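Heads up, the chain below is alone and in the form predicted on its own; it's given as C-alpha cells.
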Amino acid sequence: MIELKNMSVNLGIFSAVRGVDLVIKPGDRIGVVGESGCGKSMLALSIMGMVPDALSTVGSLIVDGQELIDAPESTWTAHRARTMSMIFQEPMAALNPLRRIGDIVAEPLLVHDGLGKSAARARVIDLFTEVGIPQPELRLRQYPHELSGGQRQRVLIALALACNPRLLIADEPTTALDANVALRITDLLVELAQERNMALLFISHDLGAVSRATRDILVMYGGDIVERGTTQQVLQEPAHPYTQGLIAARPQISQTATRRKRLPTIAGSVPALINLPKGCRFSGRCPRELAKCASTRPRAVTTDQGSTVMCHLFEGGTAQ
C-alpha cells in the first residue's frame, strides 16, 4: 500500500529523518520508538506530505503505485483522510477551541466524502460511538474545552477515522493521559485497525503501549533507523545498544525490591540536528562505541535473533 525507498528528509546538507526504507501493507501494526528529537514525528509528517516547507523531502514514497515526494498539493489533498490519515499530539492545541466537536469531525466528510450537513451529522454520531465517546448527540454542540483529555483524544481518533483511511498514525496518542485512559485508547487504536483491516502506525515514549498495541517496531535515533523487528523480539532481546539503553531506562516494579535503586539513563542528550555525527548517530552517547564509529556509517545487518540493527558491533553478523 505504501512504501518509503531510501526517503530523507533533509533541511539544506542536514538529514533529519535519512534514508528510511518501508513498507506499510494494511493490517500492520508499527510501532515507532525514541527520545523526543530522533525524527519520529519527521517521518509521521513526510508520510502524510506535511513537512514543513524549510525542509525538503527527496527519495521515494510511492502510495497504491504513484509515486508523491514530487507530487503537487492537489494529489496529497486526495490522499490525506482517505488513504492516509493522523493523529496529531496534544488534544488540546490539535482541535480548534473556538469551534464545536460536531463541526470539526464533519468538516473531512463535508469536503471529501461530498455528503450533506444532516448525513455528515449522523456519520458524527456513529464515529462518537465507535470510539466511545458517551452521549454522542449532546458532544456535538459542545466545544474542546468542556471534554476531558480522554473525551478529547477520542474526538481525533474520531476525526482520523471520518473517511475511512487504510493508513492511520497514532503519534503520541497518549500523552498526558492517566494511566487507565492512555491503556482504554490503546486498546481502542487496536481494536479499531483489527475491525476496519487498517495499518497502524503507533508512535509512542511509552514502550508498555508499544507493546501491547504493536507487533513490529522501528528504534529510530538521530532520523536514522537503528533497529527494527517484531516487537516482541526487539523489546526483549534488543540488539543495538541505544535499545538496550531505553529499555533499562524503563522504571521497574519488582515484588523482590528491597531498596530503592537509581534507574538507569543513556548518558548526554540527543545532539542538534547540525551537530548530528556523520557517522553512527548514536556516537558520542554509546557506551560500547568503536573506533569508526563517529566518521563511518554503519549498514543495516540481521542478527541471529532475526532483527535487523544499524550497529558496527554486528557487522560480521554477532556481536563483537
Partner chain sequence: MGYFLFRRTVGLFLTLFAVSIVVFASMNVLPGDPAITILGIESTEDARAVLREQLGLDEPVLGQYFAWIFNALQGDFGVSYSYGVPVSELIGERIPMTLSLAFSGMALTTTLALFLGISAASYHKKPGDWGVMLLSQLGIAIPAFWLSMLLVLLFAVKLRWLPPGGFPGWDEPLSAMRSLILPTVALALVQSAVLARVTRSSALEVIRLDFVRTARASGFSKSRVLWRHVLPNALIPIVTIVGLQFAALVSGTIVIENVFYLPGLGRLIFQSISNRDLFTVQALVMMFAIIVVLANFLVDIAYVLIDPRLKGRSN
Second form
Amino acid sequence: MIELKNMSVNLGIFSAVRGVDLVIKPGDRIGVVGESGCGKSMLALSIMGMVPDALSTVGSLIVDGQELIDAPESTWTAHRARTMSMIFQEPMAALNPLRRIGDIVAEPLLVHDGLGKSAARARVIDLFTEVGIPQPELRLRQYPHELSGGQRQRVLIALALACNPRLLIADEPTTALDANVALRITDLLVELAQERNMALLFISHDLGAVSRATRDILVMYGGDIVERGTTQQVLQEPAHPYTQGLIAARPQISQTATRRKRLPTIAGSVPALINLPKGCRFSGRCPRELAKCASTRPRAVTTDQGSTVMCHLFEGGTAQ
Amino acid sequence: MGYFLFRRTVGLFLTLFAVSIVVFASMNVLPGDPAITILGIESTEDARAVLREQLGLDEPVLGQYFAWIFNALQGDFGVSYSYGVPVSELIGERIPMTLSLAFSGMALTTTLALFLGISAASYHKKPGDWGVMLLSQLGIAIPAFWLSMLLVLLFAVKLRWLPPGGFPGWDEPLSAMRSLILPTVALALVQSAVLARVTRSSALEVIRLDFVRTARASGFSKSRVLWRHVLPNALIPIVTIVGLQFAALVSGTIVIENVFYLPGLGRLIFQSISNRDLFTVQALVMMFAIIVVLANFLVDIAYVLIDPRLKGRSN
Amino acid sequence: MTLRQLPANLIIGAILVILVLGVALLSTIWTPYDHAALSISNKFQGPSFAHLLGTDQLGRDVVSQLMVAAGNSMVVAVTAVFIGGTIGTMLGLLASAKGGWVEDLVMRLSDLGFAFPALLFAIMLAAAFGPSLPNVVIAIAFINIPVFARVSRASANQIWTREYVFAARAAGLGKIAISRDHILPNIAAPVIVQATIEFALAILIEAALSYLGLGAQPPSPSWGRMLSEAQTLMYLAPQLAVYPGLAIVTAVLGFGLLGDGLRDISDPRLARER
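Could the form predicted in complex with the partner chain be shown next, to go alongside the form predicted on its own?
Full assembly next; the chain just shown is listed first.
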C-alpha cells in the first residue's frame, strides 16, 4: 500500500531521515521508537507529504503504486484524510480553538465525502461513539477548551478517522496525557486499527505503549532505522547497542518502588543534525564502538533471531 | 456575557459623556469669543452682545452645557447660523452620503487587505510577500487626498471613464454608484495598506500553530486552510485595527468629500467652519466622535463573538 | 553591527530622511528664487534649467516653494511630536511610577484622546480660533499625548521590575528620581522609535490640514496647500498636482521606513516576523 525505498529527508547536505526502506500494508501495526530528534516525526511527516518547505524529500515514496516523492500539493491533499491520516501530540493545540468539535469533525465529511449537513452530523455522532466520547449529541456543540485532554485526543482521532483512512499515523499520541488515560487511548487505537483493518504507525518514546500497541517495531537513531523486527523480539532481545541502551534506560515499577537504584542512561545526547557523525550515527555515544564506526556506515544485517540490525558488530553474522 | 455587556455599555456612556465635555469645552470655554469668531473682529460690541444673547452665550457655562446635552438627546442641535435651518435637518440630509462612502470604503478596505495580507503570509519570504509589503509601505505613505487627485487625473481627466466629482443622489442609483467609485478607491487603498500588514503578521503567527497542521493533515486545500482555519484565528488583532480604521476612515471622508465635492457631513463641517457656524461644527464634531467611540465599542463586543474562550473569562 | 548588517528599510529610510531634512535646512539659507516672488508673465512654465520643475499659476518657482514647504512641514512635525511626546512620556512615567488610581486615570484619559482623530481636533480648534499653523501643531501634539503615554507606560512598567530598580529603591531613591535616572534612559529606545513613526504621521496630517486650508496661511507655502491650488488647475497644469505629492510621499516613507528599521534593530524578536 505504501512503500518507501531509500527515502531521505534532507536539509541542504544534512539528512534528518537517511535512506529509509519501509513497507506498510493494511492491518500492519508498526511502532517507531527513539529519542527526541532522531527523525521519527520527520519520517511521519514525509509519509503525509507535509515536510516543512525548507527540507527536501528524495528517494522513492510510493502510495498505491503511484510515485509521490515530487508530487504537487494537490496530489497529496487528495490522499490525506482518505489514504493516510495523522494525529498529534498536543491535542489542545491541534484543535482549532474557535470551532465547535462537532463542526471540526464534520468538516472533512462535508468537504471530501460530499455529505449533507444532517448526514455529516449523524456520521460525527457515530464516530464519537466509536472513539468512546460519551453523550455525543451533547458534545457536538462544545469547544475544545471545554473538554479534558483525553476527550480532545479522542476528538482528534475521530477527525483523523472521518474519511476512513487506510493508514493512521499517531505521533506521540499519549505523551501529553495522564498515564491511565494514555493507556486507554493506546488500546483504543489498537482496537480501531483491528476493526477497520487499518494500518497504524505508532510513534512514541514510551516503550510500554509501543509494546502494547504494535506488532512490529522500528528503532530510529539520527535518521537511520538502526534496528527493526517484531516488537516482541526487539524489546526482549535487543541487538543494537542503542536499542539496548533505550531499554535499559526505561524505568521499571519494581525498581523504582523498592530500591532507589540510579537509572542507567545512554551517555551524551542526540547531536544536532549538522553534528551527526558520517558513519554509524550512534558512534561517539556507543559503549561498544569499533574503529570504523565513525567513518563507515554499517549495512543492515538480519540476525539469527530474525530482526534486522544496522551495526558493524553484526556484520559477521551474529554479535562478535 | 450579560455582565460583560453591561460593563462595556456603562463604559461607553461614560466615554461619550467625557467626549461631550471636551467638545463643549473646546468650543465654549477656551479663551476666545464665539461672537467674535462669528461676526469677525471688526464687529461692534453691541452686535456681539445681541448675538451672545441670541445664542444663549450669556448664560452660565454649566447651564449652557446641560441645555446643549438635554436638547441634543432629543435630537435638537440648535439652529444653524449660516443655513438658518435646524442643524439636525442638515445632518439628516447629508448623513446617507457619508455613511455610504464610509461603508463602501470599509468594505473595499477589508476585502483588499485580507486578500493581500493572507496571500503575503502564505508566500512568506517569497517574492509575492515582498511585493505586498513594498506596496503597503508605499500605500501608507501616500496621502489619501493626493491619491484622489491622481485618480481623478487618470480616470476623469485623461480617460474620461468616471466623473471627477459631485454626487447626483441615490435617485439615480447607477450614476450615484459611478461617482462613488473613485472616492471609495481613494479611501480604501491607503487604509488597506495598513490593514494588509496587520493581517499578514497576524496570519504568520497563526500559521505556525498545531491545528493548522491538523487541517493540512485532514487533506484540506491550501486556500481552505488559509481562509477557514488561519484567518478566523488571526482575526482579533485585525478587528482591533478595523475598529481604529473605521475611525480614520470616517475622518478621512472629511478630506475625501472635499476633494470630490461630495455633499456629505465632511463637506458640511468644512463649510460650517468657513461660515463660522459654531453650533453646526459642535454638533458634527460630536457626531464624528460618537461614531469613533461606537466603532471601538463594537470591536470590544466582536472579540467575544470571535473567540468562545473569552466568554468564560469576561464574566 | 556593520553597515551591511543593517536592515534595508533603515538604510533607505535614513537616506530619504537626510534628503528631506537637508533640503529643509538648505531652504533656510538658500532657494533658487524667492518662493513668493510673483511673475505672471512666467506662469505655467514647464521644466527648464531656469526653473527645474517649472512655475505655477502665478509664475512662482515650484522648486523654491517645495523647499520652503519642506521646512515648514518639518518644523510642524518636530514641534508637534516633541510637545506631544514630552507630555505623553511624562504622563506615562507618572502613571507607571504611581500606579493605582493615577495610572487608571491617565489610561482612561488616553482612551478619551483616541476618540478624537487629529483631523477632527484640528477642525474644532480652527472653528474656535480660526485656521492657523499653531493650531495644527496643537492638534497634532494633542493626539500624540495618549500614544506616547501608552508606549512609555508599557515600557516603564517592565523596567520597574528590574533588579537595578529594586536596588535603587533599596538605596532610598524616590520614585521621581528613579523615573528620571533609571526608567527614562531605559525606555528611550521604544519612545524614539515611536517618535519616528509619529513623525511620518504628523507630516501626513499637516499636509491634509493645509490641503483643507486649516494649516499654513498664504503666502507661507505648504505641500498640502500647493496640492489644493493645483486641484483647481488640473486640466491646465496637471504636473503641478504631482510634485508636492511626491515630496510628501518621500518624507512620510522616509520616516516610516526609518522607524520600522529602528524598531527592527532594537527588538530583533519582531524583526524576524517582518
